[in-house]
Each structure stands twice: as structure tokens, then as C-alpha cells.
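What follows is a single chain, given as C-alpha cells, in the form predicted on its own.
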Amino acid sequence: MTHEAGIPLGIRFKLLSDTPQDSAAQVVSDVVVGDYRDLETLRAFARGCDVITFDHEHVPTEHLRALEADGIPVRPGPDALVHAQDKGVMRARLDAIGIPCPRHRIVADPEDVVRFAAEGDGFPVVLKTVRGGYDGKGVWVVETAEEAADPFRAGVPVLAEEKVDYVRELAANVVRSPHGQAVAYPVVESRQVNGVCDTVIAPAPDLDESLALRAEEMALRIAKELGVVGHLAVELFQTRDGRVLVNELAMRPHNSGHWSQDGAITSQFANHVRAVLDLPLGDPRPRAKWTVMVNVLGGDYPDMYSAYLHCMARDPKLKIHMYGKDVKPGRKVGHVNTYGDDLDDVLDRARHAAGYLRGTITE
């Protein structure tokens, strides 16, 4: 999707891919298959590149520092990206700059989890491995010391957090360029199912304007203080007592911004490309009153393309985005975007299309 955004600008992409079947490898012409965890592979790949950017945060921080030492621009740079790679580093830095977060600390063992719980309101407590978690993986909600044993088996530090009493999850998406220009997209509501993003509504319905501005300002401040270049997604909790707390950071085009492909004047993908190339950023304002994105998850029907006829005929304004992935139950294989003036109608159209593509709706 980032490659697609660069095509009208004549930007040539070179891709380091795990396998030839990866989504981007199916559309980028210059593909190198290799292991991003191997420094010499990265160095060989980077030769001749004007700038390096990412579609995930897992490239080792020390390798990115080596690329910078070789004179290759890396955006976002390792000093920024480490805050999306390591939840412990992220929490410490956000504390230092005064950004509100859930109560937290690194814990040493299950007994330390019990002490952490006693320091607050008791169990339940949320435990997270500081590196490697994604889409609910590496996250546990525990009620006892016995339940707290699993996270420590991964052999990496474990972060304990209070279980926040929240109304809903929000996301503030911003983009920042190397010389400090920044834009903010409308704050969206993100609805999760089994730890995976299911639905995004832009803008977040019934969100107090002052709270929306506070969320946007927090995201812009985080981007500036951390030196982010490119797209930054700040995932947030809206608490019952009227606050917004930072849950996670992502420094790449993000699922909570996919609505912008069809719902914003300039998509998150186009602005990410502009930012990493230090081009002027585009207008992030929405094109319609409401835009809804619903993820298409794999189900029991491997051939989703036969459902296009029904979905496109039923809703000519529907936008379908598929990723070229093998269909597996529960796996994100695409998303749909709908837009319009009536939120209930827009939500219904998006949910119907995503459900029909998955096979859970048959009429």
C-alpha cells in the first residue's frame, strides 16, 4: 500500500522481503529475499538506496545504527524506533516527557507481579513482554501469581501495567518530516476483537473536542520529542474519568490509519512516503463526514474473490483492499473502507462487506 502511494510520484522502491510471497513482494519489481536480522544482508541491500523505511518495527536497533554509520538515512531512525520496539524504553521515555500512561513498571518474577498489584488496586494486572508482541500476542491479563508465570518463560523482560478502566480505544495518527513539518489526522475509534483490530471509525464518534485536541497534541509532541520521521500511530485508552492514556506506539503506516486510503485528502501511506523523502506533507483532512474501515479476517472459505461480485454490486461505493495473503482462519487478509454522511449506514455497509468476504454472511 505504501508502494501504491509512491507510484504517482515516480518513486522507485527496493524491497527486502522474508519470502517472495510477502504482500509487498507481489507488487514491487526490485525484491531482495533475505533475513532483516542479518547485518551483512541489510548492508548489501541498503547500497544504492536513498533512504530506508519499514513496514514493521522488528529490525534490530543496533543494525540500524550500523546503517546510519555507513551513511544510509534510516527513517524513522533507531533512536526513535526503539520506542516502538521496546515497551520498557517507551514507557520510561513517555514518563520523562510527561505523557500520561497506565501505572506500570518492569517486574522480575511472578512474586513481583503480586507486589505490583498490591501497590495499586490489586488484580487483574496486564503483563507484556517488552519486545515482540503484536495483535494481542505477548500480552496477558492475569488474576494470580500462578497465571503470571507464562510471560517470564519467553526469557525477556516483562512489563506490568494496571488494567485500565476505559470507555473505548482511540488512535491518534500523525506524520512528521525530517525538518519538523507535521500533520495530524482526525482521532479515530478503534474496536478490538480478541486482541485484533476489527473496526476503525473516523472520526471517533461523540468525542469531546477538547479531548480530541489533547490526543492530537500528545501525538504531535511524542513525534517531536522522540524525533520520529514518518508516520506515528499513538494507540490510546479513553478512560471513564475523562483522560486519555497512551497504550502503544507504532512508527509505520498503521491499521488505525487504513481508513485514510479512501477517506482522507492525503492517505497515511502517501504522507509517510513524503515524510521519509522530506517532501512537503499533504492535507490529512477527511473527504467525508464518516469513514469506516473493517478488517477482513480469514475464515473457512479460501477463495474470497468469488465474493467480489456480490459486494461490488451491492455497494458500488465500497472500497476493497486485499493483501495477497494465503487465507488462514483469523489472519488479516484485507480490509474494506466505506464512507458517507450516516454513520449507522456506513458501519452496516462495511461490516456486511467484510463478513461476506470472510464467509460469515451469505446474503
The other form holds:
2 protein chains.
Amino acid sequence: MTHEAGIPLGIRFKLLSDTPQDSAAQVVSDVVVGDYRDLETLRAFARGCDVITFDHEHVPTEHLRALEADGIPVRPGPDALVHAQDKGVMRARLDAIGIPCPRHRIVADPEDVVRFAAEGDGFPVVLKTVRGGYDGKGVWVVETAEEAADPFRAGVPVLAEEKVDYVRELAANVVRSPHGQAVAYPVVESRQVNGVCDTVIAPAPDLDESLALRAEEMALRIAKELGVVGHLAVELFQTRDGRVLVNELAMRPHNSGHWSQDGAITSQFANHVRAVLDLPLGDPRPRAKWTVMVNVLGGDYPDMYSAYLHCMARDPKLKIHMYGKDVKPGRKVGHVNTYGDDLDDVLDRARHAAGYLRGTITE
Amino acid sequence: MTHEAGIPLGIRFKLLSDTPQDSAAQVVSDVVVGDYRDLETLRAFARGCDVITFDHEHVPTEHLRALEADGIPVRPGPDALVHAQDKGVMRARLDAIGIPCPRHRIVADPEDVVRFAAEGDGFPVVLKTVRGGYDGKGVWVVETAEEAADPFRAGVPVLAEEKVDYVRELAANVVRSPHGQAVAYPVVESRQVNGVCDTVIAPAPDLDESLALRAEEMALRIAKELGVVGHLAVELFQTRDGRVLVNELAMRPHNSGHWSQDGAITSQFANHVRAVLDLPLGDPRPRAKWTVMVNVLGGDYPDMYSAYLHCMARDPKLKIHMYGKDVKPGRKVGHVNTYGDDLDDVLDRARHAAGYLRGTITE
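Return the structure block for the form predicted in complex with another copy of the chain; the form predicted on its own was the one displayed.
What follows is the whole complex; the chain from before opens it.
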């Protein structure tokens, strides 16, 4: 999707891909297949690149420092990206700059989790490995010391957090350039199912204007203080008592910003490309009153193409975005966007199409 | 741009390209470099393709018939495409189905041009070689028998046409699928400079509704009668006496439809892909009150990238589409789209950006 956004500007990508089957490798011309964890692979790949950016956060921080030392611009740079790689570093830094987070601390062992619970409102407690989590993986909600044993088995530091009493999840998406220019997308509502993002509504319905502004300012402040270049997604809890607390950070175009492909004047992908190249940023404002994104998860049928017929015929305004991935049950293989003036209608259309593609709706 | 539109649907292209530097070859992964005039090249290329389509009309009709005989779906097929390849065939066919055209006939030599002039309102007369014309090439406006000598030198049949007294040029863009589903984009105004499309305004300002409807119906009828599959652009003259006459046909996404990338619910490229695959077509209606496209021609400076800075900073809503071509004076190397509620503003912004990229505006 970033390649797609680069084409109109004449921006050509060279891709380092795990396998020749990766989504991006199917559409980018210049592909090197290699392991992003291997420094020499990265160095050989980076030669001749004007700038390096990412579609995930897993490239080791120390390797990115080595590339920077070689003179290759890395955007976002390792000193920013580490906050999206390591939840312990992220929490410490957000505390230091006064950004509200759930109560948290690094815990040593299951007994320490019991102490952490006692320091606040007791169990349940959320435990997260500081590195390697994704889409609900690396996250546990525990009620007892016994249940708290699992997260420690990986040998990675474990972060304990209060289980926040939230009314819903929001996301504040911003983009920042090396020049320091920044733009904020409208704050969206993000609905999760089994820890995986299911639906995003832009803008978040019935969101108090001052709270929306506070969330946008928070995201812009994080981007500035952490020196982010490119897209920053700040996943937030809206609490029952009217606060917003930071849940997670992502420094790349993010699922909570996919609506912008069809719903904003400039998509998150186009603005990420512009930021990474230090070009002036595009207008992030919405083009429609409501835009809804629903993720398409894999179902029992490996072929989704034949479902296009029904979906497209039923809704000529539907926007389908598939990633070329093999369909496996529960795997994110694409998303759909819909937009319009009537939120119920827009939601229905997106849900129907995503369900039909997955195979859970058959008419 | 067709590749760009295919990415979200997971449609993968295999490209036959004249050179590795062609615009499409820079962004498509699977490129075969070869000569589209050579049947064996075409045959080897076509093996394994689900369907063949085009971004120009120059593949010889008889080669396309051979591919069809091999069992490869060609869309649009040769029997339709010949009308966009041969202006003589096109005029004869439009006459036969009663579509209004400028007065015309095939002429044998310069003396015959004098007779053609005398049959109507006299000189000037427009002469066109029936094959191979493009962007004003292969077209002559002549005032005398002496001036009429040039077009006959190529040894290609020459079509004479009255020089229409038109108030402006319009274009009716439609897309048709093998199923026979068809959609019509709003009729646009197309302004030419030196025979090359300069500006397109969607929809055509102050166009009488019944005339717009007549133009759309005419384009839909041509698509149906000629068996067009994919995008059909019908370039029209709006005459001083309130008629619309067909000037040219193009059977591929067309310059007069580029506005739809940012101005329509479904772009001409997305709908061309959908038609060629016999998928249901997307909604062609505009997303903005006015959308303007201005072509970017090459100027004296080979580097347009540095001009992005000023253009993007000045207009955060600007949409730039560059083709990755070497910049040569007068060559179409890209276009810009703008949209909004105020036509003067939308026109100004597009003209400024295109002029700044070309280097004819410097502030």
C-alpha cells in the first residue's frame, strides 16, 4: 500500500522481504529476499538507498544504529523506533514527558505481579512482554499468581499494567517530517474482536471535541518529543471517567489509519512517503462525513476473488483492499472501506462486505 | 496507473514493454521487454495470461485476432479495437449506426481534397491519416491543394473532414464489461493547446443537461454497438449550433478521464480493470463538485522532483501524478488533479502546480 502511494510521485521502492511471497514483494519490482535480523544483509540492501523506512517495527535497533553510522538515513530513526519496539522503554519515556498511561511497572516474577496488583485495585492485571507482541500476541490478562507464570517463560522482561476500565478504544494518527512539520488525522474509534482490530470509524462518533483535541495534541507531542519521522499511530483507551490513556504506539502506516486511503484527502501511506522524503505533508482531513474500515479475516474458503462479484454488484461504492496473502482462518488478509453521510448505512455496507469475503455472511 | 488500480484487488499484471524504461515497466514486477508488432513475441508473452488488455491502440489487429484464435481473451477485442486504430473504419461504422460525425470521406489525392472542400463549405479542411495519429500527430489543417500534399506522402489512406465550428471540446467516458454492464462518467470539458490536451474540467461547466445526456447516451451506444470491453473515451465537438459530433475514439483509460483518479468514486483505471476481468463496475459519479486535471508538460529543467516542495507546501490538497518519463520540452510527463467547490480556485491551483512543475511559473 505504501508502494501504491509512491507510484504517483514517481517514488521507486527497493524492498527487503522475508520471502518472495510477501504482500509487498508481489507488487514491487525491485525485491531483495533476505533476513532483516542480519546486519550484513541490511548493509548490502541499504547501499544505494536514499532513505530506509519500514512496514513493521522488528528490525533490531542496534542494526538501525549501524546503518545510520554508515550514513544511510533511517526514518523513523532507531532512537524514535525503539519506543515502538520496546514497551518498557515506551512507558518510561511517556512517563518522563507527562503523557497519561495506565498504571504500570516492570515486574520480576509472578510474586511481583501479586505485589503490583496489591499496589492498585488488585487483579485482573495485564502482562506484556516488552518486545515481540502483535495483535494480542505477547499479552495476557491474569487473575492470579498462577496464571502470571506464562509470560515469564520467554525470558523477556515483563511489563505489568492495570486493566483499564475503558468505554472504547481510540486511535490518534499523526505524521511528522524531519523538518518538524506535522499533521493530525481525525481521532478514530477502533473496535477489537479477540484482541484484533475489527472495525475503525472515522471520525470517532460522539467524541467530545475537547477530548478529541487532547488526543490529537498528545499524539503530536509524542511524535515531537520522540523525534518520530513518518506515521505514528497512538492507540488510546477512552476511560469511563473521561480521560485518554496511551495503550500502544506504532511507527508506520497502521491499521487504524487504513480508512484514510478512501476517506481522507491524503492517505496515511502518501503522507508517510512524503514525511520519509521530507516533502511537505498533505491535507489529512476527511473527504466524507463518515468512513468505516472493516478488516477482512481469512475464513474457510481459500478463494476470496469469486466473492468480489457479489460484493461489487451489491455496493458499487465499496472499496476492497486485499493483500495477496494466503487465506488462513483468522488471518488479516485485507480490508474494506466505505464512506457516506449515514453512519449506520456505512457500517452495514462495510460489515456485510467483510463478512461476505470471509464467508460468514452468505447472502 | 492501471497497475496502481489493480493492487488493491490483488490483480497482478504481466507487462509487455518496448523498453525497460517505459513508465509501467518502472513499477510492475513482471516485465517482458519486446516488440508488440511481432506476433511470436505476443504469443510467447500471452501464454499463461488470463486476459490481455492495453495502454495504447497500436498492437496490429491481425495479431490480436491470432491471440484470440489461440484462446486468449483480448479485451477490448480486435473487432472493437479496430475502430480506435483506424479512423476510416471508425467513421464508416459510426455512420452506419447513425452517430453524428463531422462531414467526412476518404480522399485519394490533393485534387480530391479540393473536391471534398467544394462539396461542403470549402477550405479549411482537416486531413488525417487513418492510422498512427496521436496528440495532433497525423493531423493537418489545410487551406489549399498545395498544403494537402503532405498527408499523402506516408502511403496511408487519408480521411478528409470538415473543420467543425465548435465552441469547445467535450469527452464522454464510459466503461463496459463483457456482461454488457456499462457506466458513464460525467461529460467533461477538454481544452487543447497546440493539439495536445491541456486541461480537463469535470463535469463540463454550464453544459445543458439534455446535451450532456445525449453525449453520455451516444458513448454508451457506441460502446455497445462496437462491442467495447473496458474504457471508451469519446472525444466530442460541441458545435455552435448546439450539437455534439464525435471527433475521436480511444479504447483504454484516457487523458480525459485522469481526473477520476481523485475526483470520482471509482477511477477510470479501476473500472477498466474491473471491466476487463468481467467484475461488476464501480460507481463512476464525482466525489467533488469540481475536479480539474492539468497535464504537466516537460520544460527546460529535467528535474521536477525539487518542484514538489513548493507545490506541495503551497497546496496540501494537490494531487500529483508523474509517469517516471524523462523530461523533454513539450512531452506529457504527468498531470495534476485538484478538486473543490469553487471552480476558479480549483482551476487556478491546478494550473499553478502544472506550470510550476514545468518551470513556466516560478513563484
